[in-house]
Every structure is written in structure tokens, then in C-alpha cells.
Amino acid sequence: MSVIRREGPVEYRFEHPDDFRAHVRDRKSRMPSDKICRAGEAVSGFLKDGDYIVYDFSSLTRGPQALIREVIRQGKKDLWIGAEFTLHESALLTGAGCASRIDVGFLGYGNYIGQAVCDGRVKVYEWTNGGLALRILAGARGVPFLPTRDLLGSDNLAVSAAKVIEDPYTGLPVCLVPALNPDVAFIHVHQADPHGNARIFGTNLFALEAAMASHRVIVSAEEIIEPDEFRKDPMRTTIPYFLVDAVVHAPFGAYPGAMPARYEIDLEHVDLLNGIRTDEQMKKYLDENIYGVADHDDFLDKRVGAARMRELRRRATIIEGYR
């Protein structure tokens, strides 16, 4: 196989697949133990500065809301985002100067990112929706790559570490990405027991493969129910709770996006959020949603309320079997 085109000088996350496969095999227990603790706890626990994050929603639906703002009133630093759709966390995140590089295939909030980037405050590196995710899938698999057919002819070979081989069977060209393995990844679903078994109803992404390829998953929920449960109909299992390193409950861990079947999105508080274009307007909101409430619980309490959480759940469909 002869590369027809190397990839351009764009930093990306790589680590051999035999290492990887080495700290599964020593750092993932199969014994079923009891992982609650809460987000500060989690967020202290399972992540440091200059990690790789990695997260399979956004803040529109079920994205890890809750422990994104644990991060942030943590003050962790230099982290890396891989994130195939963000918005909101990826402004925040770089707002309270936690981010420094994001690779995304959609980045969504264009105005205050835009600006952050031309401020050389964070690198944006730019895969499609579909690269990022074969990235995650490879890590998952322990494959070093994977090919796809989607970045060529795109300026995305410009600007991402895909390489451009020769098809050994075809003798045409093809495009392979990097297996990406994050440090940690975030994922919020409808339900977990203590032990790390997950339920996600309605759409998914990549939450498995990410909790498959990743070093780290912390799992918040919005109910915890008991291990019996994922026992008595183990095919709605979606994660399985030896790749989870925390459990965290987190009701409406997902505001201001919407959990399906659960509650809806608060497009009141989006618009809040799309209304940030400086920096001065990114420190009121941190100060008032963030660092001026102690924790996820205080967050709802004081900025949310008992009576529009109770509205958005109203609105909210719910379908037989989501529940």
C-alpha cells in the first residue's frame, strides 16, 4: 500500500492498540462493585488536566450537561475535546479556559469559538461526523485505523491527520483515520445500577464504542435502579458496567438539552446560551449557572426550579418502553 497523500502538521491523539489493550487488561475489573459517587467526586477522581474528553451527545439531547459544569467549577485545564456534535459545553468549556484543542465534526456556536480561535485561546481540528466516529469505533475495536470514503475531496484532509492510501484491492484511493482512545469519556443516560450497567432509550451515537475505546467513563443517570433490573431483560443493556469506572445520579443531568421521553429541551436557557458573543457576557453566565452554585443540585434548585423542571417534563413524549 503506497500513500498517495500524508496528512498535513495537525496534531492528533493516537496510542498504539497493543497499550491500550494492556491497561484493559490490567486496570478494568470484571468484579461487579458499587461505583456511586457524586460528580465532584467523579470529575476529581477519573479526570486531570490535559486529558483527552470525549462525549457522544451534545447539549441539545442527552448530552453530559452535569458533569461538563463539574469540569468547568473545577477548573480543570489544557483539556483536549473529541466531540462529533457539540455546541454550548464546547463554548463553555473554552469560555472558562479549560478546553485548549477540540476535534469535532460539527462545531455548531460559531461566534464566541470563532473568535477564540483567531485569539489563539483553542485549536479546532476538523474531521466529519462520520470520521470522528470511525476514530472512536476503531479505538473500540483495537484497530490502529480505519478507512472511509467521506473526507476525500474534501479540504478536511487538510486540515485533520487522515492519510490517503492506495486501495490494495481496488488500486483506488482511499482514506484511513487515526483509532482514537480517550482518557475519559462522559456519557448520560435514562438509567444505571450502582455497579455501571446503562440504559439509553431513543437515539445513540457512539456511547458503547466510546466506553469501549475510552481509558475512563463516568456515566451519569437519570435514575438508578437495581442490578436485578438489567438481569431480568439484559438485551436493553447499552453499556455494561465493567467498562464504567463511576456512576453518577444526575436528574436532569442533561439541562438545558432534552432527554428523550424524560423532558424537553429548555429553548428559553439555549437562547440564553446563543446569546454569548464576548467574554465579559461568557463570565456573567459562568457566574451565575457555574461557579455561583455549589454542584449539580444547587444548580437546578436555584437557576432551574422545581415548576419549569416540571414544564419541560410535561412536554416531554413519552413512548411505551422508554420509561
Contents of the next structure:
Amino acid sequence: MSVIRREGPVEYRFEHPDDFRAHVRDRKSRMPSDKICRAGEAVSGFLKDGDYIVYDFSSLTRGPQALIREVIRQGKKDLWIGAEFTLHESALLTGAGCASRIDVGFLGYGNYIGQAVCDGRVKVYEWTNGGLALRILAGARGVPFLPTRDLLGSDNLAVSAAKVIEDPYTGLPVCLVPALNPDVAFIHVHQADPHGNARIFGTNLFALEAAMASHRVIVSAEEIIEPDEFRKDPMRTTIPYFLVDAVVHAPFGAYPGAMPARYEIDLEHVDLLNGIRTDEQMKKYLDENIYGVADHDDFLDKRVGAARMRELRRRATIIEGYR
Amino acid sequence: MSVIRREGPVEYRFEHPDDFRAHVRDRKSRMPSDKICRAGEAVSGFLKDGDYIVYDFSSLTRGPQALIREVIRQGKKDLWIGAEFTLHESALLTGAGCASRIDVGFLGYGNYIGQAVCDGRVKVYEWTNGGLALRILAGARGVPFLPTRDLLGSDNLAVSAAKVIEDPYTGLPVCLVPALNPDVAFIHVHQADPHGNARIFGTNLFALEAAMASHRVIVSAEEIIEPDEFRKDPMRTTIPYFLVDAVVHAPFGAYPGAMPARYEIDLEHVDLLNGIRTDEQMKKYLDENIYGVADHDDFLDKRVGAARMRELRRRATIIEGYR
Amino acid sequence: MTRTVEFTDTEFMIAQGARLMEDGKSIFVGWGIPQIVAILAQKLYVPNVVQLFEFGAVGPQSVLPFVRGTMGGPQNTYRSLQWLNMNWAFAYSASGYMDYGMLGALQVDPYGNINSTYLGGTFEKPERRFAGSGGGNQVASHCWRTIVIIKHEGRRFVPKVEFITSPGYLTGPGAREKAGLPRDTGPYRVVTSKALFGFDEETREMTLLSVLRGMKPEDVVKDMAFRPRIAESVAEIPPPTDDELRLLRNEIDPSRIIIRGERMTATA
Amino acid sequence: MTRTVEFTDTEFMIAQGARLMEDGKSIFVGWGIPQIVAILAQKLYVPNVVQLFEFGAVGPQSVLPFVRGTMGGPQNTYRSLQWLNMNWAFAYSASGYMDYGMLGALQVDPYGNINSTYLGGTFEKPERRFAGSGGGNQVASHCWRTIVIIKHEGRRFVPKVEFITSPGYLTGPGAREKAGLPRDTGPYRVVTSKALFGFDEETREMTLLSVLRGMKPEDVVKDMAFRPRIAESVAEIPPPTDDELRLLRNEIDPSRIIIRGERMTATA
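Show the same protein again, this time as the form predicted in complex with the partner chain rather than the form predicted on its own.
Full complex below, order starting with the chain above.
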């Protein structure tokens, strides 16, 4: 067996699985406690400059948008984003000067982020969606890598730290991706309890994997419910409490995206985001929607409003399957 | 990077992932069709002598016992069993002359199977529960192997086909287990529709993994429901129809084991199984409970009876969490 | 009696994509136009097609009108058979359960390699940067037959893509297998707003199979930055049918944001 | 005022196992006696312990009386935090979330290596065959601290186990790390029906830490097929408390099938 292709000469986030395990042993608690806090406290308490962050889903669907706005409001610097779908998040984080590196994924939307990459304001590494999801699964499973039969033959290999080895069972070239153990995971959920037990209804990208694989996990939730509810229905638990560090009650926390079966996407606000092409437009958006409001509640009051929230809730008429 | 330890000189079931893929392309259909059949038809149609079989859970909990009895009734030969928990299944399949090899797992219970191993009537290979579950996951993920940080240092390595390589990211010795793509998976479920969509309530060992990884999948179900029910509640689908080849309606199909939230274990019958120590006792059990009855319905009528079934159903009082 | 049909190039591209679907087969659906193709096909031609979305929606039957942007909302994942996550979605494709994959592309080359990452400059310093792979690399690697759907603009058809985001036949026959990609996979068709291409069985080069009724092969290939092979007999593709147009215009995209495009006509 | 307590060796073994548990920590619970230990501990001492069963029950709070045999039924997995499957269960332990693991054993050696596979003969042709690893190998590999719980029968303590089913310290200091097992893991305690053993920090050899009140270290080690190290000061372990016995006899195992054993007495 031999290494057929070493990784490209690129930076990649990697942590020895034993070091991550030691963090889990020493810094994560299996003792239930009240972890409810404000978004501001969660972000200032658990995220620091230079951290590697991941989040589940996107700015259009169940993304942790209230938390991301808080990151921007606090002016965090030099973040490295693991971005499965990064729709508007990367644009905002880059435009606000918070992000310096992005592992993608899908680097949509709009021209702002594309231009920022061309200008070298943010560095991008290519892992593909499947590659990133697999890296996070490896991080959750406590193994240094996982194998896959994609990425092979494509130019993504040269701009990622994936390797190619000869499979000792078949002799086939097989791609290996290194485990990813992010510093912080942001996960917006339908329901959580104060200890951190959480439920997502519908599909997810890698909510449980990311919660297991990350050093710190901030859950924001549409609803806070009693801990006992989770024990009555264990099949519906997406994330158990002992993976979670902070619980933020954030109704409309996915806004302007949709929260399946709770409220619909605000296309007008999304168009506002899509329209950002220049730094001036970015600055205006950030000033109005993030810097110019005190917190998520203030944002909802000043920039969204009860009538609009009511309307977005009204439009969420499909609840079949979301329980 | 180098291979640190090659596998022991043992037989192991392995199929090139491309060969399994070709089987899936050519022999599994994505067209929904009525797959309802009797257990006898399912076993005669989809299992042949020499096949490798797996099943989900155990003779005590939601095991596919009606299907296993049918395998014995049909006198299948030279089966290789992938046995995560093999409690009474292996003893019966070995005692009836159906099984020649077992990959374990947990080789409980009772003296009969232990003696059969000592007598060399059945060969056993050690993979451990975690190793077998990982092999099946590899088979489902279409990769030739998956890595793990257990098995290392233990004597299981020498009596399995696990290998040890040097991880190209950390230099650590890492264990690789080869993918497993069984010929047939037996899965007993709470609800299925005629196309093969299936729901299990409660935990499972590797129901979806085994269904994806296996050449042929026989589902037996306590209840048959309408296909539309699955589309109304996609989070509850354990196995989608296009993985499944046959659907057997088998109320009390896990008997004498329990079906969570449906009926309790029949400890008397289990004690009967536990008491089998000699070939004479085995023959008597098989004659009375398998060869001497025509099929599962006949078994329920003659060996269980309505009063006992009613009583076992009555004892299943915990339904919280099983929906 | 012939009559002239009016339609957009996008409508034609979608309609002929939909006609390629097979009933009772599965398709890994990329974001955007492939979603519309799959919906149209399912409504008109292949009721039993099994769609897969990369974030774990298995067998969805989207509600109409189509909701743009997010694939993950309740409208697009409606009536799925199963809701899982991304690692499971790619397990389905990696182990051979996905008959087709359908992807958009920025550029495609004669071997069906797809670039959706950048144009001009270098990877580190591109002139224009786009979304990149998403799950496209997995779709093009795992699915048995990959269908590329792309506007027929000459500059999108290049002799060699600047970056292989999602693999076609790479450098030609045997190259996918040598790289370790699953056997017997690769690009199957390239659906454009004017024509349909396949790939030569031996050379693996893109080959013009058919053109919109009324067009000549030369009309189609003249702008392309490489000259594709041309089948011995190039078939004609009928324009969108009344049913296709009615469904697209009235039910799937009544605001006509997606189906708008260059106006075309052809004989029905 | 002292009084004499009567109990079985099994009751004592379970009770002292339960006292080792820490509240707000997690434990990967093996089949059988470890289940009883965890239940007793949770009821009396550590209400916030998180149990994990290998088939994917996370945080169960079993109903009483204890139902033998199956771990997977509704009684034993009652009020779990989460129900998953086996590959997820081992992901929790592999990535460091399991503070303790507790396993039974057929044989154990001075380095805490566990044999639960066979006795006598060879692997291919054993004299007596047992259940083997189940998930024991994973538990002993992944958990931070593994506790072995075993009847105090001299023949179970051997200089070298016939087969390493689940790894202890293998051949001594550094051997686990060299084999590639996760750092800082390994056997922590051996709980028997007479005594408690730990492992020397430097040599990794099994060391007698404490004995049932009224026993002498020599009473405990005399039958063992290897001579363990003995701590400088061997502590005494009080016999089962009234609460422990009441709970075990009246609520957990009223039929006394599990807790039966050799009769013992000690001063309360």
C-alpha cells in the first residue's frame, strides 16, 4: 500500500483525535445545567477571534442567522468558516471583516463574496459538500480520517488536504479526508430545553455530527421546552444536552430564511442581501441590520416587525411531517 | 505510510464495491411494486444455500424470528451468519445444520452454541459488535473499508481480516475493517407498506445500513400500512422501499422475543431455548416448533395460542416514545 | 397541419431534460434548473422517479409553484419518502442506488468535465469566482449516468475546463477508473438550450446527437470553443409540447423568473 | 453499636461498583451485572449519570424491577435522552464522551486485559467457548476509565489471559499507545466480590486497594493465579448498606435471580 497523492500545499484545520478527546473529557460536562443565555453572552463566551466555525443548513433554511448577526455585531476577527452551503453567511462575515478563510462547500450567492475571493480578501479551500460532511463525521467518530470514492480525479484534490491512498483490500485508489473538529458549531433548532437537548424537524446537514465533533456548541431555538419532553420521545432528539454549551432562545432565529413548518423565508429581505455588490452597500446593510440594532429582539422590532412576522408565520402552511 | 499488520489467515466475506454497485444498478429496482409475500416464498425466493446473512437486533428484542424459523424449515445449508447479537439464532441455525460460519459479535446464549464451536461444527470469526457494525456501514457507504481506533492490540485482530495501517495524517496505527455486503438481510419492523417502506420504533443496530449494504432485503412487519403514510411523515421512515425485495406480514414475527410497545418477551419459551444442551433436545425443539408446523401462522396457532399472545400483548405497557 | 411554437431557450432545455428521465429510476438532483426538470418530468412522464437532494430528502414530490432558492424548505421536500442528512444522501449515491445525476455547469469540456468554480486567473486569484462544487463532485462521481444541463453559449464549451470541479471522463477512456472513481459511471448526456450531446462509447468525447427541430448541426457547433464529434445521423428534437409549456408557465413557474430566456420558435 | 450484615458476594460486588460511579459523568454499560450496578448507582448516588448502551440508547433510566436478558426492550431503554443505533453509540465513546465503561469478564490478567472469548485449547478448537467481545472491545478501547466487574474466583485472575478480547494495558506501560489505542485510556478499577483493585500508575499492574471489612489482603490474594501488587495501605470496604440491600432485594431484583450468590457477613 502506498500514498498515491499527498495533499496540496494548503492550510487545513486538523486536530489529533486524542487532543479532541482530551477536550471532551475535561471541558465538556455530562452534568445537566441551565445553559440558557442571550445570544450576546453565548457568542462572547464561546467564540474567540481565530476560531473555526461550522453551522447547520443555510441562510435560506434553518440557518443560525441570529447567532451569525451576533458574531458580526461583536466584530470577531480572523474566523475560518466551514461552509457546507454558504449562501449569505460568508458574504456578511467577510464583508464585516470577521472571516479570513472559508472551506467550501457551495459558495453561493451573489457577487459580493465572489468578488471578495477574487480580491484575495478571503481565502477559499475546496472540499466539496460531501467532503466537508465526511470530515465532520470523522471528527464525530473520533477517527483521523474517513475514506471516500469521490474527489478523485478532480482539481479539488490539489486545493484541499485530501489524500489518495491505495486501498489495502482492493488496490483501488481511495481518497481520504482528514477529520474536522471545529472550535464552535452554531445550530438553530425547532425546540431545545435549558440543558441543551435539541430537536430539529425535517432534514439536516450534519447537526448531530457537528455537535459531537465541535469543541463548543451553541444551540439557538425557536422554542424552549421542558427537559422531560425529550425523555418521553427519544427518537425525536437530534442532539443530547451533553454536547451543548449554550442555549439561546431565538424565535425567528433563522430569519430571513425559513424555519420549516414555523415561518417562511422573507424573500424581500433576501433580495436585499442578494443585491449587495459593493462595500458601500454592504456597510449600509450591516449598519442598518446589525450594528444599528442592540440585539436579535431589537432587530425583530426595528427591521422586521410584528406584522411581517405574522405574515411569514401565516405562509408556513405545510406542517405535514414536521412534528 | 505502511501496512502495519495484515489480516489474519482467515476467511472473510468481501466484495469489490464496484461489483456491489453493479448489483444495485441491475438487480434492485427503484420502481415501486407490490412485494408482499409469505415468509416461505420470501425465503425460497431470496435466500440460497451458501449465502451470507445478517439481521437486525436479537432473539430477545425485535429479531426476525419468524423468518429465521422459515430458513430452518426450508433446510438451507452452509449459511454464513453476520451475528451482531446472536442469542438463540445461531444455536438454532447451527443445530438445524443450516449454518457453517459465524462472524461475531456476541455469541450468546447457552451451552449449545458454545459446544458446537468447541466441536468444530461451526467456524467462528471475531469482529466484535463495533467491528461488524462498521463493516456494514462501509458496505452501505460504498467504500472498501472504514477506519477505527479499537480492535488494536487485541487478539481479535489475528482472527479477523481487520488490518492495521499507519494513518497518513497523524502517523497513528489505525485499524481498518473491510466492507461487508451480505447476500440477505432480515429485518423485522413495526410497520411496512407493500412496496417495502418500513418503520422501526426504538433503537436499532444497523437497520438502514444493512438494508443499503445487502444484495437482498426481506422485511417482516407486525403491521402493513398504506404507502401514503410514509410520505406524510418522512422522519419516521427507517428504510425506503427501493432497498427492499420482499415484505412479509408477520404479526408476532419477533416471538419469542419482544416487539417494543407491541408485545413482551415470552420468558417461558426463551427458557425452553436456553435449556437446549444436547442434540436430542435441539431436535425435539426443532421438530415441535419448526419442522412440525406448516408456517408462522400454524406455529402461532399450535405453539403459542391466542391466550398467550393476548397476555404478551397485555404486558407491553410501555408505549411512551414508540410511535 | 404544422404550427409554430414560441418558447424560450430555457423552456426548451428544461423540456428536453425532462424527456430523458426514465420512470422507476432514481435521480440525484442538483440545485436550480435540475429541480425544475425533475418536477416537470415527474408530473408529465415519470411519476415513479425517485429524486434525491443532497441534504437528505429522499423521494420528494415538490409542491407547485416551485419555490426558488432553497431546496430544503417544506415545499421542495414535500412528501418525501425519508428525511435524513447529507452523509446518508451520499451513501445512497456511493453504493450505487442513484441511476442518474443532473447538474448545471459553468463550463464543460469534450470529456464532460465540469467547471463550476472559477473563470480566468488562477484558483488562488481568479478573475471570476462562482459557487464551486457543492455536492456536484459527489453526484458526478457516484451516479451511474450524469446529465449536464447548460445554456448553449459557445464560451461554455471549452477544449479544457479551467478547473475540474466535477469529473467527466477526465483525460479520456479509462481515466476515471484509473483515478479510482466507481466503474461504469460518467457523463451520459449534455442537455443544452439548442441540442443534445452524448459521449462516444470508445473515445468518450462529446458527440452531437440531436438538435432542436429546424436547426442544423452546424448552427449548433459553430460557436463552441471546441468542435464536438457529430453523430452519423443527427436527430431532431421537437420543441416544447403544449403540456410541457402549460405546466412550466402556469403551474411550476407562473412568475416566469426561471423559464425566461431567449425567444425561440420551431414547428410543432 | 456494631451489627452484622448478611449479604451475598454478588450484592457486595454490585454495591461497591455502584459507589464508584461519579455524578454527572457518563458510563458505557456492558450487558448483565453492569446494568444492575448502574441502576443502583443512579437510584442512590448519581442521579445525573448518563448511561449508554451499545445499540444506541443514550441516557436510559430503566424501570424496576430490572428485566433480565434483553437490554433493548422498553423497560431498560426507558426514558432515554436519545435513541440511535450502534454506529452512533460507538461514535460517542470513540470521540471521548464516555467517562467510564463497565464490563464483566471471564478472565483478567495483571494488566487488566480481559478474556471473554474462550478457555482452554486454541481459538479454533477451544475447550469452552463463551460469548466473546460483543461491544466490550470498543468499550475497553474508547472509554476513559474501564471498570471490570468480576466474581472473586482465583482461577479468573491469571498471569496472562488466553485471548485478549478487550484490551487492558496489554504488555505494560506504553503498550496501548503503541498499539494505537486512544491516549490516557485503560482499566481503572477491578471490582470483585471481595475486594477492589486499581492499577499502578507506573507499572500499570493490578494493585489491591481495599478489601471487604473484616478480610485481610492475604485472604483476597491467596487464591489468585498471579500475585497482585498490594497498596501500602489497604483500605476496608464497608458491606452493603441497608439502602443498597433494600433497593437490590425489593425493587431491582425481587426474584433474587441476579443477586444470589455465596453468603457473606460483615460488620456494618
